[in-house]
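Just the one chain here, the form predicted on its own, laid out as structure tokens.
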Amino acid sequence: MRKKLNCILLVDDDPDDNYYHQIVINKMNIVNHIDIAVNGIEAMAYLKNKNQNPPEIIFLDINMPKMNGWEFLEEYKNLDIDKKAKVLIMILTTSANPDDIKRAKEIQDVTGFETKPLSPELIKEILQQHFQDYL
């Protein structure tokens, strides 16, 4: 039996996208639980929670109210290392703006930039590249 990820965090304000992405992830049976934050503020609170283990993967939208993905990433770089240790951040957005893609590549904490929706193929690719023990 293969090892499962403990947690994937979806950071997106669109309930339809979150619902669909949960279905895709759950069908693959790769994670114990999926958590959702609807903006960067909620995601930061989630990561700062002392009783919370950091997720292995964060799928981060860019365009959200209150605190967008870019603002989240600015705050994220100031987190204690133990809150970031296992986290891979993948920007998952509707934006195909070349400036956004370039900006994402310049941020050390960002692993990749993909357009919605999340697909089983993308998840498999992420697992193959970053989580070999989970295949």
Second form
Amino acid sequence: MRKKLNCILLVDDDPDDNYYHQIVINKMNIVNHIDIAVNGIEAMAYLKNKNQNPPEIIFLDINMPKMNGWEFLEEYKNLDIDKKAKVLIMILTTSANPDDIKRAKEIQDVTGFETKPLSPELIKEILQQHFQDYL
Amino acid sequence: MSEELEFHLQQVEQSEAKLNDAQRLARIGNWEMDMTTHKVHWSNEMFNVYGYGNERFEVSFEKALERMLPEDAERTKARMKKNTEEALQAFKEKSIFEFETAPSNFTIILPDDSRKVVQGIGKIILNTNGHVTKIVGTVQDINEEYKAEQKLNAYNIELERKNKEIEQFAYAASHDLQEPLRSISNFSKLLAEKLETYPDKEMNEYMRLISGGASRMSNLIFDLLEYSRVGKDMAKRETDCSKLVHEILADLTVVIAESGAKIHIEKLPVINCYDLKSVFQNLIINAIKFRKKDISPVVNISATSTGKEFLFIIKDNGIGIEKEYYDRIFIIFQRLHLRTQYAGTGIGLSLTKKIIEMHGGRIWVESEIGEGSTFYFTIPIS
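If the one shown is the form predicted on its own, what is the structure of the form predicted together with the partner chain?
Okay, now the whole complex, with that chain kicking things off.
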């Protein structure tokens, strides 16, 4: 049997999107559990939690209240290396604003920039590129 | 008095009358200051410009300065000093006897205490020894022009502000509208999957319409977003139009193959411009899309230069456009056909027009129904 990812973290304030993305991911049967943080602050707290193994993939929204995606990435830069080691961050947002895409490219921790919604095709592509053993 | 002298005097009188008329019509007065006697002479129209009508009195440089706003009087004195120095310099270096000064606007106070903006130009005249003998000049009443210009500037600022506001509004609206729409589209997709095996086939049809509607609206909003974004942080760059068009054709491989389109590209220039990808892309896609039934599209893309501007020509053999719609097709959301006949949001050509007009260019179409259309656009050579 193929290996499963342990955890995917969805960082998004939109409950509809979180619900939908959970359904899409679950249908593919590739991960043990999906966790949700509704803004950057919750996501940071989640990642700093010592009892918590870091997720393999973070899907990060940009427009969120309190701490948006950019602010989260700013804080994430200062996180312990071992907490970040295996985490893949994909920005997943509403519009493909060229300014945002350019900005994302300049951030080392960000692997990709995609527009919502998450699709099975996109997830397959990510697995193919970054998690060969899990297919 | 001899007849000849009388004739000459008459002529002088006549030309003086003509000069007065000309000054009155143009609202330009002239003045003259003798630098040895410091006497100043004003023409009739000078008194008019300064609001004195038929009143006449002995004028002086000081009196003229008193009629100016204090800051303008100071400025005029300083200018006079600087111009005189430059005139002396010009005489020394190039033996120039007449030195013209640049026009300068200032505000004068009329006897009724109202204000008027005028424009003054002067000339400094030197003798062969390099001494200033005379300063002459004109003063033109430009109050109406000045007020009109002020008004225009105010309108321009207001217009720019409004444009920015609209741009931001369109951007925010289209961004925020995407979100609820995505929910409709996402969950109707899930629901459709569940209903696939459901015996009521009408249900499937309803789901298809909901999904279709949501996806159309999403395209509309996406295009609107793109339209509102045109001009934002854009920079001109050297563009090889031939290369650009070939890149677009590579993107359109599927569409071209499916339609059987033949596309001929003549040599296109390298120009300095903003991103023209949407322009060529929209025009090429339209040329393919609006094809006649059972006739493969043939599209010809060419360009010429008039020295002042480049003229691009995109000619097709499609369905054509009736003359009465030549202008309407460039208006946002205007469509000539049912979306079931020809898909599209009705934004493409308006976006194209917006980009071309940003360059100071124009776009138009010539067409005959059933005979194909030719789109022309110009990009000024910068």
